[in-house]
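The chain below stands alone and is given in structure tokens; this is the form predicted alone.
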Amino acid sequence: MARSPFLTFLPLFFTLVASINTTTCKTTPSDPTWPSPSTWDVLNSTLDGNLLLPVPPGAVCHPTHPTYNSTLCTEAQLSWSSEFFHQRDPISAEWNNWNNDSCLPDASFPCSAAGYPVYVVNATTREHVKAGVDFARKYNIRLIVKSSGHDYVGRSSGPNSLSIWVHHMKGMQFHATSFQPQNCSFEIGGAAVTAAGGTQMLETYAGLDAFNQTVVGGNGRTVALGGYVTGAGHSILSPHYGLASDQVLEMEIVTPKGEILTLNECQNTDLFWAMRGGGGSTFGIMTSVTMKTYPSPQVMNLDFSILTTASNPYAFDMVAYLLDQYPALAEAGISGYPLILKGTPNPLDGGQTLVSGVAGKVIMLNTTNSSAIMNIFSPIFEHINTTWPAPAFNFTAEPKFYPSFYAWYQENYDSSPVGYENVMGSRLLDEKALSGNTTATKVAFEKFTEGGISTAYLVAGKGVKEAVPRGGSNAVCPAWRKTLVHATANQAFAPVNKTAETDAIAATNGFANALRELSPDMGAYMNEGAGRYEPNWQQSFWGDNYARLLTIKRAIDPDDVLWCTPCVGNENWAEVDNKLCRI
């Protein structure tokens, strides 16, 4: 009789469990080594009263919970899909599964604090951050870092932990003409901005607009600088200027050893290299960053769609043709956020019909003439209409001019809802993957879009390839330097349903496998990818940089004070029954 794959897995599982020595686990509230209330009181005093004992935000909807309040429950339910609701809460994440669905705002589900941190340091100064790091290291407590909770892979959440919440670390200083890094004998010419670790994209763009400047940044309003720049950080401006990590001139961090260090090309150079692309919550906690800024460009935006009936057999022939045009579009100065649709409700008729095709927005910089962008896309539309006349593809194209990047951002930020269960797969694609074999591209993207919607973001290219970070290099995955497209596909699933979660993880890995086969020598973006479910994640997220990153991690954090997944050096630990234990 053939042996079941599950039965084959069982001995491996029990070997893993047996290898866990609970004496080397991070301490939890049920352990005798957990600090006493009076010890926590001392920490609170050190923090100027900024130690929080938080309650899950969904608890207000559960009648058996002490914080139940029907009025606040209604407010929570109405706000749960808002990114700002979760950023304001010290422990909530924007996607429910990263808190283990522990306490949803629905009384039909159970509610406990099991998926959340136990205490939170509401840090407003670097000294607060240091105090939290020192306390976690001394008492062997799991330590995590949260800013806004905008984290697709769940690093800002963790049960039985102490969380350092940097959301309230705000402030910006603009350097109009140059910036001199600490202990460097030279100045770096050009404008720059120094921002505190909790600063978000909305605040950064708004603050710099007063100086007619902008920065390479994300499109979500709650994207925070810490996780963004440490993870590489793509942008609709990246094809022109490079990734966010490429813009960093200096950082201040608190290390796992509790040191407050300034990193730049003249001092602490290994950490300066690692913190720019090596990932957040790993080598230290960023308390401020100085980045290069640019004169705010004029923006010509084009909202477009190329849609057809879901039954059109040529829908993905068209998609492959459009992707084949991406290198020429990039050369012409186009960047943007196209979506690929497969059998999804038609956005043009209120969802009454199902369509397939491409829709989204692209931009050109520093032109006031709408014909500049239309002249690029009109031949593409004409080719599609001529090559596949029936069933017909329907085109829409609406150009609009914006006098500054911030003006564009105010109307075109990512407004996607949050507050649900979600996993994602992604892949970085080079020109070869897009243009080498259009038949292979068609098949791959048709599989990649099985969930209904995928993305083919044109957010790399020349600017990323030719970027020269300070110090000569950084830890960004080398695949980024060949990339044109960052492609993503996600799968939502039902709450408090392990079968649905397992199926969603399998589905997104299946989607992503299609693009892994199309581009086997590329990689994936760690901030928007399969995360802890990515196979061979060390290679996918960091490539040949991983060995050096691991050496730096072992040197700066030998006791793994900072641990997250998928993160450099996390191989020595495993999460079992909400405990983090060395294996």
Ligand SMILES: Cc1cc2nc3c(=O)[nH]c(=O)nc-3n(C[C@H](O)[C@H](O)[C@H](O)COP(=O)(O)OP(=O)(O)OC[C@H]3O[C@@H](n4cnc5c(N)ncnc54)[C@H](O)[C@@H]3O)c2cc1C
Contents of the next structure:
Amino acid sequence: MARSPFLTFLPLFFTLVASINTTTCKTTPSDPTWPSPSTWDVLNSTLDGNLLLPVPPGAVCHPTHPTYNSTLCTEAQLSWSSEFFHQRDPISAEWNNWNNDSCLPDASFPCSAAGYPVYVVNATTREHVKAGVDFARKYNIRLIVKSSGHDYVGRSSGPNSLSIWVHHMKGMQFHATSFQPQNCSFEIGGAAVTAAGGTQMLETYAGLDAFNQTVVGGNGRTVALGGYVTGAGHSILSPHYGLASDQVLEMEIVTPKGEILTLNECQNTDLFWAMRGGGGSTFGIMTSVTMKTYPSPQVMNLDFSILTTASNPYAFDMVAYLLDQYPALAEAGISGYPLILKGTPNPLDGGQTLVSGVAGKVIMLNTTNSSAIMNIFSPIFEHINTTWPAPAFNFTAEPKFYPSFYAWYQENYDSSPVGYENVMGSRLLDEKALSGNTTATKVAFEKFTEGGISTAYLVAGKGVKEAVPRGGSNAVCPAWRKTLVHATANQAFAPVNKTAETDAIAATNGFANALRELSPDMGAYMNEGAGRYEPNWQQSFWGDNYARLLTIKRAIDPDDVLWCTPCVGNENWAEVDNKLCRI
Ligand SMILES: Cc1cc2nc3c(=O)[nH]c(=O)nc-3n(C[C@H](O)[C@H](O)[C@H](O)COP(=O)(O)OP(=O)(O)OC[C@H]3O[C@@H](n4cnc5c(N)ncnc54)[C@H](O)[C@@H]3O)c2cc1C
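Having seen the form predicted alone, could you now give me the structure of the form predicted together with the ligand?
Full assembly next; the chain just shown is listed first.
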């Protein structure tokens, strides 16, 4: 058959179209396709003047930079370790490495905007969010979402991007008796709260305390609901009520296609499932969330420590013994935040000696009697005191009663400093890992704590296992349902030092490997883990839910308008020299 001229032309035509129209990288300011200033001006008008062109906050310390100001520099240096400094800045992240150390408040290092977003939508309405999403999609610009900038794994940062900053989306509405999900033929009984997309923990607890209610929330003050709820969200209340994702009754989101959708068990059910545990900045931008609330419990807190000299060879026998007690502690209603210490400065003597052991805080709900908690811990202390020969373990135990959860929280929130270079490792541990073989637990935790401090937080168990999310299920990693303890280890490292960074990544990987070997069939917590450095991260963070999440991601965001790492469906792109390119 003779080839028609049309057929001969067709492949050539497609080749040309492919080479002209196939975008291989997201547009950056150095590309001719980057929107002109007047195009950005139009966006700014659409946003009621809420488009920002921010300067890195550390630039005030760099004499060659136009914003140099020695007074502001001193302020920035003094505030750099404060979470509030970074959350109120449109582009700063709490962990310097996620801005690529590109402008620290230290003139001895270089300063450029290379590690930061270029423009920021300071969103206060869903329409602002939509305008930003539509603009990024239309002009093929990398789109990120920042709320507090807390993210341990760098998902709220991105060079050459447009950032939707949801921090100023505030406001809460309390539903005292029931909540009516949109287009459902029924009401959901019980109290609930609808909070705007940038609402933070402290605001949520404080707002609900006025109604004698509380919510399953995190321990940091400025952790925001966006990253927390979409990432699973553990709480000291989770052993009673489940994860934060399990509390969600409804969400409003702006999708990567720019649709404003209400998600619940009656409509947009795939997205409703995915947004509860599938991760932030992946399926859409949450503009509001409605969560179940609970009567605020009374809290009996116990600050305790079991410490010994760093050279005590039995230190981790004691740690393994205590972890072996965790299932019984959980059964008795204990939850909390114990830290494991290995050869680390003694918190009780101002760091003059090095100690190993366990220290932290645990709570019991709805008891006014301190002996209720002491009766549980005294036999444990007694066992430790009589089991191992000298050198001795030293004990402290201070119970304190709080009349409400908010009263407890105000004195016991996570006050850890931020503003340094940091990587983490995480593991979700089930009862088998803690009690199955105490020798294996001892060896694993000793290795996991080689950096000096690790956590063994009692933040899951019965409440998480038995949680029934609306619609029957959600996307949180199935391993959470078997989890009793979330364990983390981290490694800080020197700034602007690739070797130090590589060593820190290798070190945390080594720590986490010890617990991966102890609990090979479990997983890790995406919000507080190794992030992009986690081996087989799709499986670790989402387990068997990954395949369904990927299908939903491809359907809602075929052009990868939202991209982050480690995030569902990010496999088709990679960051190359601050550009995001298809691979
Ligand atoms: C001091 C401290 C204490 C913590 N305590 C706890 C705790 O008790 N329990 C716990 O589970 N975790 C805790 N975390 C971890 C916390 O869950 C994560 O850091 C989480 O990512 C914070 O979310 P964010 O929105 O505040 O942060 P961001 O860094 O602003 O965002 C995190 C991720 O969520 C995305 N995102 C943010 N807002 C939205 C939105 N509205 N819609 C869609 N995507 C969004 C971002 O793009 C990014 O991917 C803590 C972290 C710190 C630093």
